[in-house]
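The chain below stands alone and is given in structure tokens; this is the form predicted on its own.
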Amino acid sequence: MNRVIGIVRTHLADRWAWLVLPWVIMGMSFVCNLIIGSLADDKIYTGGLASIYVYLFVLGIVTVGQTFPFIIGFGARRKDYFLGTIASITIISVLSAIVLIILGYIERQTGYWGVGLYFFNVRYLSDGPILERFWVYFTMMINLYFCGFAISSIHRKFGRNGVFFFFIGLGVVLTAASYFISKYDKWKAIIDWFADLAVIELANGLFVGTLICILVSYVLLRKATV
């Protein structure tokens, strides 16, 4: 336990990466929007608020490359490692979330920033009750970041080479499944069941794909080179 705390301290050491930098980024997405708001006579309903999802999933690229050889080098184990960044990101999640739904407490009490602008109350994601909203904003951003995760995990294990073929097997899989949805028709029933899953769905379904990028993510650092 005492090696997944110090893997923690670690991680979160780099107090600019992992606590400024993404609120920085998301701060200056809304005073951007406010400004526009500001000059708009309509509702302005922004996609702003993705930025720091965008933020999370590039942080778990980067994570690997930067921590993954400088821990395991100072004799660090590969589980305690993982289970260190773990910890990492699900209390850099939770913290998130809550200042999220926060920040969507005080936006609707000041009519929208006095501007119509709704950033942090998002259509869709935002419209459920509070515990639901904070699933919803923490199962996206570990999913997004173990996604990221993932990526690298496969660089780190196979190289550049291995990354491309990655995305050209992707590529092709999305290709093939376009085909034959398109062949037998079903993009509208597809559209459909999109259109009518709650958004705890949606949410759950992200975190079994966490669950998922988290467990290849492992298979494939257990044997990886430092």
Partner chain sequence: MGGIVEVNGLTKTYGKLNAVDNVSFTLEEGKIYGLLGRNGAGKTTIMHMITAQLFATSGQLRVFGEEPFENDRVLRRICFIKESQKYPENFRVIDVLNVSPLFYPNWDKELAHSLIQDFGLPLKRRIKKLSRGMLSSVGIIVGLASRAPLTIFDEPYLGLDAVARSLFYNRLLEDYAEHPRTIVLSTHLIDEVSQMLEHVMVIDQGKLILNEEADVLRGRASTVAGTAAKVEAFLAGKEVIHREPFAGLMSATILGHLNAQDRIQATELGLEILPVSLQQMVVHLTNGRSHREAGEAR
Given for the second form:
Amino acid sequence: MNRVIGIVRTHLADRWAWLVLPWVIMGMSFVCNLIIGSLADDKIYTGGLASIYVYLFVLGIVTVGQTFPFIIGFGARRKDYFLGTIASITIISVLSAIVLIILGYIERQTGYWGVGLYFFNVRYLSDGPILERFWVYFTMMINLYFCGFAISSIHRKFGRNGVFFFFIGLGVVLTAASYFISKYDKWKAIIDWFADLAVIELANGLFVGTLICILVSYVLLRKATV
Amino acid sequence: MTIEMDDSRPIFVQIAERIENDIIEGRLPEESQVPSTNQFAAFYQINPATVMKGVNLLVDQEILYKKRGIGMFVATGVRAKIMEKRKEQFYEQYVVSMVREAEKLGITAEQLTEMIRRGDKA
Amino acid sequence: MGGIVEVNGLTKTYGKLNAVDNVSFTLEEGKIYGLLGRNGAGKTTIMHMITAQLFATSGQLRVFGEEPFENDRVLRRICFIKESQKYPENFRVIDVLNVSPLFYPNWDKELAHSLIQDFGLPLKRRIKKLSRGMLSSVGIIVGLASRAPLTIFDEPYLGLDAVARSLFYNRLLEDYAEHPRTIVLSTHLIDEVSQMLEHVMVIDQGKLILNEEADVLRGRASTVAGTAAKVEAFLAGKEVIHREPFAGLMSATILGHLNAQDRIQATELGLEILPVSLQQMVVHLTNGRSHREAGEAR
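Please give the other form, namely the form predicted in complex with the partner chain, since only the form predicted on its own has been shown so far.
Every chain and every other molecule in the complex is listed next, the one we just looked at coming first.
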């Protein structure tokens, strides 16, 4: 257990990457939107919140290259590296989700920052009760992080060509899927299914996806060399 | 005295020789304490285990003895003993090869004695 | 007392290349070992396998009596300092020192800070902005302050000048004297470390070609010099590791003690016998083989 805490502290020692940068990036997006909002008369719905999520995806990609060789080189078990990484991103995601909810609350209380800017209150995602909102924010964060992490794990284990073939494979699967969907004329059904999907169902689905990403990454990194 | 060890001979032997030299030349009087293994190791930048081996060589020859909990000491009467041992080595190491080299160069016994006398004054 | 590292028939193959070829040895507790050999001989690969960062193709490996892979009881007792150690981009020297005790239970903070002073490292500077020599001193500091029961330094002093290297040797011996532990120095700079070693292992082209106590090796090899024909006559039946002909003369290095009879024979033949340093011996051993093999390839 001490080992896992050690790895969490090692990750978070890079305060800039884990604690500062996500908020700086989102903050810049927010300021831009605020300026636009103050100039425009209408209500503004913006996707600016996505910036923090995109950042977490990038962080997931970067983590493996940055910390795996370092931490394994310092004599940690791969399993502890994994548990420590999961713990780190869970802590960050929980805190971030709470901050986002608080900021959403402030946004509503201030009359949408006085300029009608809907930055932290996004339709669909922030519609539900507070716990549901938390779960949605949280699962999206860890999902994107571990998507990045899994891609990077492929790189660690199989090198650049591994990633290359992975994306070729993915491309083939998606192409084949869209071919069959078109062939059997199922596009509308699928779009309707997504449209009907409740946000909580989406979050649960993402959570399962995250677990799969974690499992795949673990299998890949367990025998990866430094 | 050089600090460098000769890398072509066992270092523990060289350590023993250096301690013996110190005894002969009076730097380590009889019944005085010998520096500790770690002091030797640090000074010569060599492995403490190697120093220990050298010291033990002298303990086996009863040149050094151990006082429990204090350290290693020079035994009484060993200076003469070491010098006796060294005289034999001197003959083997220096005299024999000197005479052989002198023969090669055609130096007569008289000339050699004369040279030694001159070397004594220098 | 059993060995803390027991390696048996360890082999690592990359395609057709045997990077490590059927290597067996034991490391005993509390000794300073030298793992010597030329660059690319397989030293680093062996160390990576002992620390479970690389996987053997075949062979057995026991560290502290157990399989090291994913074994915290083993891994937490090892500190492996390697030239290629990577650090996170944003890490500063101080960050490395702050996280190190999380990995090494015996970490001595005071020692670490006194070493920082000795090596003159800027605490706040980012690792990636350090010079090669400074980066090496970070590794050295981690390795010494970890006080790990098995501490491995793999070519730890790239870019360090003679003064800093000497400082490393001094502090290593000093701390080793007070806190004995097993230390492996893997290096090709044999002359500098040979005095500190209790035991020497020489790796050449993936094979362990020498595994012996350092002091036993000193004086084991001798060089004989004289006219070529007479030297050749003397060499008959002896293990020759190096020959150097020079205008009708020859000097040859022999492995193995020369007895009194050998010496008399040498004198009769008019040959000169010279002692060979440990370093020269290792150089001859590792040079000779590669020359021979290179010759065969052609």
